[in-house]
Partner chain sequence: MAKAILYLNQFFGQIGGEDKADVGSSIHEGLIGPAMELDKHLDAEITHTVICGDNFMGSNTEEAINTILGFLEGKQFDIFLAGPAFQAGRYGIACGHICKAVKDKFNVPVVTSMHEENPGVEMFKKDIYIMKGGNSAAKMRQDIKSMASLANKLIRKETILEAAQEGYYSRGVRHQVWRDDKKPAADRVVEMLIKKVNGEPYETELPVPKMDRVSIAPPIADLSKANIALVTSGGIVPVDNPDRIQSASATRWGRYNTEGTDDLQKGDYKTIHAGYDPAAADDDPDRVAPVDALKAYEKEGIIGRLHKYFYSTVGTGTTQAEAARMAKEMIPHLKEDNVDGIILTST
Amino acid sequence: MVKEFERAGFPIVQMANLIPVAKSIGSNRIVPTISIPYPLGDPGTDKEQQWKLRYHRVGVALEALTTDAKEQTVFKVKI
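Structure for the chain I just gave, only that chain, in the form predicted in complex with the partner chain, please.
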């Protein structure tokens, strides 16, 4: 799906837990998530922490869309 969107000219960022898979299918902008069943908010932590993490990682994804990536890039997250 990522490739079809990008082929159509849309800059796209994939938020994924399995980075090697995202890389092997040809995603060019990748932001890591924390797990498969809960990519953006660990139910074992409090609501506030989950929100901070989600807000931060979505922010990184938005930044990624403005980044002039020259090669396949996995963007760094802080939380």
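Alright, leaving the form predicted in complex with the partner chain aside, put up the form predicted on its own.
Keep in mind that what follows is only the chain, not its partners or any molecules around it.
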């Protein structure tokens, strides 16, 4: 489905923790997430740390959205 959206001219960013799966389905813009049950957070941290983590990941995704990706690209995130 991701490829079809891209072909239609809609840029897509896939946020995923299973990068090989995202690559296998043909996603061009991939942003790594934290885990399956908590893709954009870590319940073991305080609210401020979670906010910073989410803010950073969404920022990377927005940057990826504006990047012209002709081939599969995994965007770097802070750990």
